[in-house]
Every structure is written in C-alpha cells, then in structure tokens.
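Form predicted alone, single chain, as structure tokens, below.
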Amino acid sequence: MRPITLLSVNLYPLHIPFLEPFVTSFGEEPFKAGILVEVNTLEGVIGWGESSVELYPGYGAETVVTGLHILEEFLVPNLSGVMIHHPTDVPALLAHVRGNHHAKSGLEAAIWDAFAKANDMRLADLFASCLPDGHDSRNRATVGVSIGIMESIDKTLEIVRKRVGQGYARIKLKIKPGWDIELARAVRAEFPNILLMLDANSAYTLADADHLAQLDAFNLLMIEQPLGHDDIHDHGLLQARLNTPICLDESVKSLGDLKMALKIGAIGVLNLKPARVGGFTESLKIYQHCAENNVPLWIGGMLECGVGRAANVAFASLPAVTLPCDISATDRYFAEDISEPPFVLNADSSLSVPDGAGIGVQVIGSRVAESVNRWAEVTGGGEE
C-alpha cells in the first residue's frame, strides 16, 4: 500500500446541539462536545477523525480542554513530517504519552481515514485487510438505540414506542439506583419480545447484588457495566450471582483487560468503544480475540458526530460484531450534523457503510466553523 506523509494537523472543538437531552447516571450531556481532527498529507489527502471527549470527566477522565492540550502539546508534534507506512504503526508513535486514549483515538482515526483515501479504499475494507480471511465487511452494521434517564416511566415508554416504531431492533435503557426494577418491569410488560438491555454506567456496588439479581426476571440481553468503571474483579463475583450476562464497557481499556475479564469470568459480552481503547489498532486486536474465543461483541458509541459515526459503522460492519451496536441514525441525535450524507436507519435496523473512500462522508466546512463558534461562545474562547 502507498504510505502517507503527515504535513499538518488541525483541531476543532465541537459543539453540536442535540435534538433531545441525553441523561445517564452521571448527568446530562447539554450538547455534543468533542474534538474534530483534520490531518493533511504531502500527497494532498485530508483525513478526518473524532476524539470523543466530553465536557466533564464523567464517562472517562478526559475532557475537551484536556484533549486539546494533550493533542496540541504532546501528540501532534511527534507526528510532524512522519511517513506512515500503515495506520497500525501509529500507536507506537504516540506511546510516549500514557493514557489519554480518547485524544489518541481521534488522531489515529484521522490517519486511518487519510491512509484509506490515499489507497482508494473504504475504511471498512482497510480494517478487513488487517484481519484473517473471512472477515470482510458486511457493508452494513446492525444497530440499536440508547435511551437516557427520563422524567418518568410513562415518558420512557413513550420514547420506547417511538424508537420501536422507527425500526430499532434493540433498546438500551440507562439505569441507576431507584430507576431500574420498575422501569424494566414496565417496559418488558409492554414489549415482551424486544431485545432489551440495561446500562448502569457504574452506578452500583457489589452490595447491590441481590437487588440486581431481580433483573433476571426480565429476560434481558445483558446488564452493562453495573459496577465500578475501573473494576474487573467484583464484576466476576457479581456475574456468578446473576443469570443475565454482564457486559463490560469502561473496565476494558485494552486487550489485556479483556483477557483478564475472561479469565475470571467477569464478562459475558463486550461493548467495544474504539475511543476507549485508544483507537482502531487496539480495537482490531480486541476484535480478533473476541472472534477466536466466541465472545459476543458489539460496538458502543460516544454520541459521535458523522465523522466518528462513519468510522464506527465501518468497524461494526465486520462479521464478528455479533450484537446490535450503539450507533444510531443521525436523526436520533442531531437536526444538522457537520458531515453529509446523514446516516439513515434501514428497514432491517442497520446503517449502511458509505461507498466512498475512507470514512465516505463529506465534512462541511461552514458547519465546522459554526460548531467552533458555538464552542467559543459557551467557553469564552475555550478556556476553563
């Protein structure tokens, strides 16, 4: 494959209004925040990636402000003028910075996009070329939808009806103590046959095991990350007391974490978020381990804009991704995204992989500028 040489990197803070508020156990996301990464190459190719950082250190430790700092001061300077023979070489070039997976993932994703474009390949096909035979893209990703914590069970049921009516094949409900058993009971009573899962975002402790065991009555696909965001051990103890599979999210930040969780029986399903593990190179290693060990796998989302969504759809189209993913259609989140075309839900609850080279979507410069201006307005120019 043809290598690329990196000339410059531009960073744009994101502020994209949501159509609906999104509330989890650690608070409300007032708007879509993040960092858009633009890579320019000597070959005249532009690559785009998204660092899925947030306003506050809730889901993870990184924020937009820390992400911009790490990228500008430590990551981007190390890549200036570097020739990239393959995107899987990038993590070694960033290894001098510990952690900061979300910031790194956006930069790496932009390089994956540029490399795919330079070689006239779809990103999905570039991913498949890194895997053994039999892992070609299916050209679409089966998806579900995530519903945040609402003001009432009745309001939640109203939203579930809407999403089921739109054709989503799997419903995920955010839960927290006091917003769990009765919620699941009400939704399951009205929708006895839908694929239903719950996501706790680390809102419980092992002392809640008997309480969580009540959820076994509702035929759930899984319970996602019920215990500590950095815990594997106690999830193993909890899984032994539940019939419902535990899905790990925040706890698995590397292939090593996954291997440990499997060894002690702490995981039944994996939610793989490429941003959480540092990018697509590590994601491919995790994907292959899941494929080889028959670990049920799906791709999670960080409420990405069209750039991050396109890359995730490409990855989620790989065949060992066996469960519906948290990569909903564009109109689930935004009235206007920063890229075109929007992602539209197909009749089979899937999103199609774009046909073009790289991520296959076109970033709209005027919308990026508007996003940056909105960010400046609410942050006073980006300072905290």
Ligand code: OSB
The other form holds:
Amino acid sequence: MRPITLLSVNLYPLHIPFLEPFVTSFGEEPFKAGILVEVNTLEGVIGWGESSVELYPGYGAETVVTGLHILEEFLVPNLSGVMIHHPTDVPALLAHVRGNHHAKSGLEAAIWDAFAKANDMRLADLFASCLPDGHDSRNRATVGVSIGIMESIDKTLEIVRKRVGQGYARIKLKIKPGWDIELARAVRAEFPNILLMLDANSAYTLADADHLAQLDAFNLLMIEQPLGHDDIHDHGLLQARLNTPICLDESVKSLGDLKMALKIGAIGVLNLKPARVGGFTESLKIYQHCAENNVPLWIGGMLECGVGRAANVAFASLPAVTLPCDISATDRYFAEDISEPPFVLNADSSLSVPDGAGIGVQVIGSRVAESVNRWAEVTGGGEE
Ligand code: OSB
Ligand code: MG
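Switch from the form predicted alone to the form predicted together with this ligand and give that structure.
Whole complex next, starting from this chain.
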C-alpha cells in the first residue's frame, strides 16, 4: 500500500447543538463537544478524525481542553514530516504519552482516513485488510439507540415508543440509583419483546448487588458498567450474583483489561469504543480477541459528529461485531451535522457504510468554522 507523509495537523474544538440534551448518571451533556482533527499530507490528501472528549471529566478523565493540550503540546509535534507506512504504526509514535486515549484516537483516526483515501479504499475495507480472511465488511452496521435519563417514566415511554416506531431494534436506557427497577418494569411491560438493556455508567457499588439482582426479572440483553469505572474486580463478584450478563464499557481501556476481565468472569459482553482504547489499531486487536474467544461484541458511541460516526460505522460493519451498536442516525442527535450526507436508519435497523474512500463523508468547512465560533463564545475566547 502507498505510504503517506504528514505535513500538518489542524485541531478544531466542536460545539454542535443537540436536538435534546443527553443526561446520564454522571451528568448532562448540553451540546456536542469534542475535537475535530484534520491531517494534511504531502500527497495532497486530507484526513479527518474525531477525538470524542467531552465538556466535563464525567465519563472519562479527558475533556476538550485537556485533549487540545495533549494534542498540541505532545502528540502532534511528534508526527510532523513523518512517513506513515501503515496506520497501525501510529500508536508507537504516540506511546511517549501515557493514557489520553480519546485525544490520541482522533489523531490516529485522521491518519487512518488519510491513508485509506491515499490508497483509494473505504476505511471499512482497510480495517478488513488488517484481519484474517472471512472478516470482510458487511457494508452496514446494525444499530440501536441510547436513551438518556428523563424527568419521568411517562416521558421515557414516549421516547421509547418514538424510537421503536422509527425502527430501532434495540433500546438502551440510562439508569442510576432511584431510576432503575421501576423504569425497567414499565418499559418491559409495554414492550415485552424488544431487545432491552441498561447502562449505569458506574453509578452503583457492590453493596447494591441484591438491588441490581431484581433486574434479572426483565429479560435484559445486558447491564452495562454498573460498578466503578476502574474496578474490574468487583464486576467479577457482581456477575456471580446476576443472571443478566455484565457488559463493560469504562473499565476496558486496552486488550489487557479485556483479558483480565474475561479471566475473572467480570464480563459477558464488550462495548468497544475505539476512542476509549486509544484508537482503531488497539480496537482491531480487541476485535480479533473477541472473534477468537466468542465474546459478544458491539461498538459503543460518544454522541459523535459525522466524522467519528462514519469511522465507527465502518468498524461496526465488521462481521464479529455481533450485537446492535450505539451508533444512531444523525437525526437522533443533530438538526445539522458538520458533514454530509447524514446517516439515515435503514428498515433493518442498520446504518450503511458510505461508498466513498476513507470515512466516505464530506466535512463542510463553513459548519466547522461555525462550530469553532460557538465553542469560542461559550468558553469566552479562543481554544484556551
Ligand atoms: O456510556 O455509552 C455511554 C454517550 C456519552 C458518554 C457515554 C456513553 C454515551 C452513550 C451514547 O450511551 C451513545 C451514542 O453515541 O448514541
Ligand atoms: Mg456506557
């Protein structure tokens, strides 16, 4: 494959209005925040990636401001003028920085996109080319929808009706203490057959095990990250007391974490967010480990804009992604995204992989500029 040479990197803070705020056990996301990464190459190809960092360090430790700092001061300077023979070589070039996976993943993703474009292939096919035979892209990703914490169960039921009506085949409800058993009971009563799951974003402790065991009555696909974001051990103890499979999100930041969780019985299902594990190179290793060990796998989301969404759809089109993903249609999040065309839900609850090279969506420059301006307004100045 044709190598690329990196000339320059531009970083754009994101501020895109949501159609509705997204509330989780760790807080409210008032608008879509993040960092858009643009990579320019000697070959004249431009690559785009998204660092799905957030406004507050509630899900993970990183924020937009820490992401800009780490990218500008430590990651980008190491790549200037570097020839990339394959995107899987990128993590070694970023290894001098510990952690900061979300920041790294946007830069790596931009290089994956540029490399795929320079070689005139879809990102989905580039991913497949890194895997053994039999892992070709299915050209679409099966998806569900994640529903935030609402002001009442009635309001939640209304939204669930709307999403089921739109054709989403799997519903995920955010929960927290006091917003769990009765919610699950009400949704299950009205929708006895939908694929239903809950996500606690680390809102419980092992002392809640008996309480959480009541959820076994509702035939849930899984319960996602009930316990500490950094506590694989206690998830093992909890799983022994639940029939519902535990899905880990926050706790699995690397292939090593996954292996440990599997070894101690702390995980039944993996939510793989490429950003959380540092990018697509690590994601491909984790994907292969899941494929070889029959670990049920789906791709999670961080309310990405079209750039991150496109890359995640490409990854989620790989065949060992066996469960519906948290990658919904553009109109579930935004009135207007920064890229075109929008992702539209197919009748089989899937999103199609775009046809074009790389991520296959076009970034609209004027919308990026508007987003940067909105960010500057709410933060009272430039990027700092
Ligand atoms: O825990 O999966 C999560 C969004 C932001 C931060 C954490 C999570 C989420 C979601 C949204 O659940 C999934 C999506 O992008 O639609
Ligand atoms: Mg989650």
